[in-house]
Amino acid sequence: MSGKCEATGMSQENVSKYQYLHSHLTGTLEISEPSPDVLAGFVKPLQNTISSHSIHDSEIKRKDSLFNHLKKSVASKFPGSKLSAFGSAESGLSLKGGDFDLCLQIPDANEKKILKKIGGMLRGQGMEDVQIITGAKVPIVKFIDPRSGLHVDISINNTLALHNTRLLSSYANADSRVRELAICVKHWALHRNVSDSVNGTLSSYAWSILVISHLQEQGVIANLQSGDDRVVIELDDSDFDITINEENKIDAISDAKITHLLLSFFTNLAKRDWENDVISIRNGGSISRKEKGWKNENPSALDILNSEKEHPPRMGEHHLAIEDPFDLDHDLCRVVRPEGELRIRDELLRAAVLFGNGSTWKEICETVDSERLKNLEPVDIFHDLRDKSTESVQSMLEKTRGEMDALDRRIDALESERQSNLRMARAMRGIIEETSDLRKEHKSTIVRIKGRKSEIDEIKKKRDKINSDVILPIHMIEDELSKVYKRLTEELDIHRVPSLKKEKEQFSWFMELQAMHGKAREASELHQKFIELVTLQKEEIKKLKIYETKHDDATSKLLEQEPLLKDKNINSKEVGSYDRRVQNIQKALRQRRGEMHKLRREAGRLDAWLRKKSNPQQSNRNRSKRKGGRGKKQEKSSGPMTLGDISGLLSGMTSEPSSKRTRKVSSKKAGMRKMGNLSAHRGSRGHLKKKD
């Protein structure tokens, strides 16, 4: 026990690890006044801060081409249902690059069994790494679309977030500062690494709702929730009262600046008794714990971390207590687990130690863990290039495109290969519905399939209804007629003469087994004729496949280089073997065009960096008029230019040379473009129209 701390149990490894949180509960902890001008250091570092990680028009704009693109290939496949956006990029409080949160509402949905189907969905279109996640409180199907770089959730019927979205956004509209303070308090606890729900810290939600309660207590918003007329919804067998009074106003608005706000924040939640208080903004201010009915149950965070038993017990709950705005009964903090918590303390209080004893906004937000954010995209994102020569540039956009290039060869000969094997599985079910402009041999080979098909199809129907109709096979009726025929025609015995009524009944089965004779007869007939078409449709596949499997070279040399189609046979005997090769295609295609839009985006990248360098003025120029030649205002309105915004530029470029090169159409795939869209891919944005 002497290598730990008598006040607090910590050992010595905790005390350093949260030195701050140790200071406070040990009474040694200082918290300075800044200085003025130690204040007004801050202003623009917090402008620059909440400017760069906004969301600005270009990142907008993804979002909706992405939602109505979601809307027209997902949300119409279920009747009845509706897409909505939610979240903290929907109510403005989010840092840019934030997740696109969507909640898809079905009347009475098996919520897991339609996140499986919308799994499957998004990865036939190429969304990369599509997850399914049915443990959660809310079930989510997570996903990344290559083409906007935006990391999406989709929930179903997550009703309760809509109205939360709408309370935040009411929120952020009534006055700047929200957003404002919103935007670097959550920097600051993504760079410090307490805004990850999933590993036992608070959510960006929660941050967001902290936010608004500080700005509530410091006298700049007023409450929206508060009010006599009520609006109480049904959810779930539950009640939800949801009034939002977007008129409500205090009467002495706060005047105070950002930089107040911020310090008052980080030292108010740090100094606060989280013994006694609940955070509620629907009361418009703190709650006892008494009124609120939740205990600071044991054990405590720290108890859990002294503890020296290998399996600890749980954590109580109501520790940080956050009230839900909507859902009273939901604590906020019970994600967080025993270490999160202690995090989160001890952040707060080294935030507000920083800044009042001279340190700067950088330092508050020193990353903790780089690596956890390697992926963010970079504020500059020519920060690599400043340093090298233009030649330098030049010779990797040069090295980029060679790869898009060559690329580009492998994705034509990937997708002339998959067309192919779609060619076989469905000709081999006779459903080719067009063969314009494809070889003249080719073409008459698959009408002739499908001809045949046709014909095999009606001559099957009738001999099965002749087979259901006619019990006994041929060769017993033959026996059968013989021996009643014999019975009929052999000399009568005066002693054994049969009776009339069993005469009738012999000439009567003798006539019934001529007429099954006779269909019995004509279904061996179509029968042999089955299997004579089927023979010759074997024969027709055969040269089918020869045609489509006729590779050039270097097709063929690329389609060897493909992981995913190593050691995968085709077998001509069975439809099903084509099928699963055209998936192992549509896997490698995925993977191609992912590779294709980030080596898109590192050239457009590249090419932007030249034609600034080289000149400057008349690349803003050109940047204005693409964005519609409203001059400054437009400009200081979109923001920095980001990896973001080439790659929708990209998207948008119809004929820019230095972006992607013309690609050649041969006559063949023109043709399946006339058969019609045979794979799940996704086509142009926004542009979807209906066919005659």
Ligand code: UTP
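Residue numbers count along the first chain shown, from 1. If you superpose the two forms and keep the largest set of C-alpha atoms that fall within 1.5 Å, you have the rigid core. The structure presented is a predicted model; accordingly, all values stated were derived computationally and were not measured. What changes on going to the form predicted together with the ligand:
Core-superposed comparison between these two forms: CA of A588 displaced by 2 Å or more. With a cut-off of 2 Å and the rigid core superposed, W294 has a Cα displacement that falls short of the cut-off between these two forms. A displacement of 2 angstroms or greater separates the C-alpha positions of G402 between these two forms, with the rigid core held in common.
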Contents of the next structure:
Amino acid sequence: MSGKCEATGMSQENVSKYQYLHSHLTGTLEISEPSPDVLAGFVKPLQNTISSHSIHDSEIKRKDSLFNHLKKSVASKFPGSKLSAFGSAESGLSLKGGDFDLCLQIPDANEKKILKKIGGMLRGQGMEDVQIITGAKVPIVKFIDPRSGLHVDISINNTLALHNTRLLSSYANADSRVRELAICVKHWALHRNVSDSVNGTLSSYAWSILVISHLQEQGVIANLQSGDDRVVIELDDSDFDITINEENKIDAISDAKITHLLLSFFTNLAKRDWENDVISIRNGGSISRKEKGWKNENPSALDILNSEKEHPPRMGEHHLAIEDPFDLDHDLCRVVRPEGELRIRDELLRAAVLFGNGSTWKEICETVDSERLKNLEPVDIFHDLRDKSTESVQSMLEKTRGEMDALDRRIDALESERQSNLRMARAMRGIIEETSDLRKEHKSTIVRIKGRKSEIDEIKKKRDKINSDVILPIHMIEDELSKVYKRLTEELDIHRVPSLKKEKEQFSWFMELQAMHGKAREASELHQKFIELVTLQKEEIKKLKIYETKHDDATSKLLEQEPLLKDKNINSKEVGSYDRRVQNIQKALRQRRGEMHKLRREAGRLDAWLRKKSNPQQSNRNRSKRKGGRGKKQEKSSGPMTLGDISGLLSGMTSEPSSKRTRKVSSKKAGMRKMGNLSAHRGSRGHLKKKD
Ligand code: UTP
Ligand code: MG
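Would you generate the structure of this protein in the form predicted together with the ligand, following the form predicted on its own above?
The next block holds the full complex; its first chain is the one shown before.
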């Protein structure tokens, strides 16, 4: 067994891969208690993490618009159906850029069939990356809305999820530390890659349940599922107790700060003896395995890891046992695979160790797989301005505005060039269409003339060939024929001695004349045909000239109306070249408008920073004032802003420098704006109401 740890059976490679877990299992891991100073050092970074994940108005608007659009375009196609939002977007426990979970409730539905149908509709609407996942516990259709950038999951009849979302939302409303701790834990889990149920670690939902369980055990929140009045619903022939008592309180509520709560979350879970009990928020934190009836089954994750078999057995169940609050037979760790389980335990130990050894929050959350997080990571859009003086940001803003003006002029020039090319192409196409009947006639006459010409040539050739073979003209042949015939058939002159030789000659001459006569007749018929065709050809050529004159007259009349086209070659090729020019200008315009959009964003960003710097209070007040409806779930954000936030800022900006710029928004631009704001296309904007 060389190279393997004797105590754990782990290979050297796995010892270093799961170093914290290995040390823990061999009893050599030290988790120190951080000093108050060290803990104090976590306050600001944790606050920054929390505020960086606060959801801005613009994100709520994007979700509302998309929700309304899907309600109209998808849900309305299934009679009796109801579309509801659930998950973190509704519970308020969402990280910035979190997905958007939707549930379509349809009575007696064939889920797979419906998901396929929805997938088709979404593809038809231009939604991206549409995938239908039917293998999971809850089949879903996943897609990305290219306009809002939102990642959406739609499931069918996922009714319990609507209820557990309501439960999570009630917990989030019970104490602000629920959301704060959930955000810190989810942020850490996301960066350490232990929150991905598809890839064998815990779901984001499971981490929320762990947070709630911890806060119940720490005396921060009461058990909201306890109480005498029970609400039971029946789903698929089973009863589910979905009681939520929002009024439940605890007598002596803990005033522990978020830093302490996060530290104890990591250390408690890291040191947790999973053998003993099951996480159960329904039971106020946990419940004994015996009471729950869930055994920590073999083989363990470590057994599987150490197995030398090519196909190790299936891992036993209920190792990191977490009971779903309503679906009591559902263990949230069912999705966890052996490697995932070991990584989760290793990561919890690592976080606890680093917390105690003076590492920073940034180090604790150091990203494991940055590629995976590319689109999710909120970016502090002011990061490059924080060290700059107001004057230098002001001059950056001036420069950007100067570039915007120059670009605006360039866009105007390109636009008028595009218009003139478009006009040319249209005018040419108009002339071509107006004279198209004449040109059609002209063309078909030419085709006929060409065809007839080769027929004439053919006939002429045949006729001339016969004429060169038959030396005598037809009338002479006929004369000669009758003479010879007469000679051959007249009465015999008894005074003359009959000559057989002469008779033979006369016969053969007669035969020859007969053959010549047939040919000559053919030549004469060919000649006749030739004359007819030549006459027809002359008439057609005359017609051709008439068409040409008519076409020229019509064209010059149209040219009088469209002087632009004077001295131009008017044909489809030329129209094509104008069309291509229009397309190229269009492409350049799109590019320039994209640049303009970026410049406008940049000017907005700089302007927002200057305003924020000159009056931070005002800026915060404005923002929090704008947060209606879901305000409870949102924080006043003083931390880094994201690109989503800047769209919100821009929509609220009134200080656009040049009035010319606002006036000049073309209908095209307005159209593009509408595209950005889905609600403009998709009817009046509604608000997602919390569903019962
Ligand atoms: P997610 O795992 O997406 O969680 O499950 P989330 O809270 O929305 O987190 P982020 O922000 O996307 O990372 C979405 C919802 O699916 C239901 C829950 O209602 C959860 O809120 N769900 C998920 C279950 O009911 N059971 C599960 O095992 C997982
Ligand atoms: Mg979600």
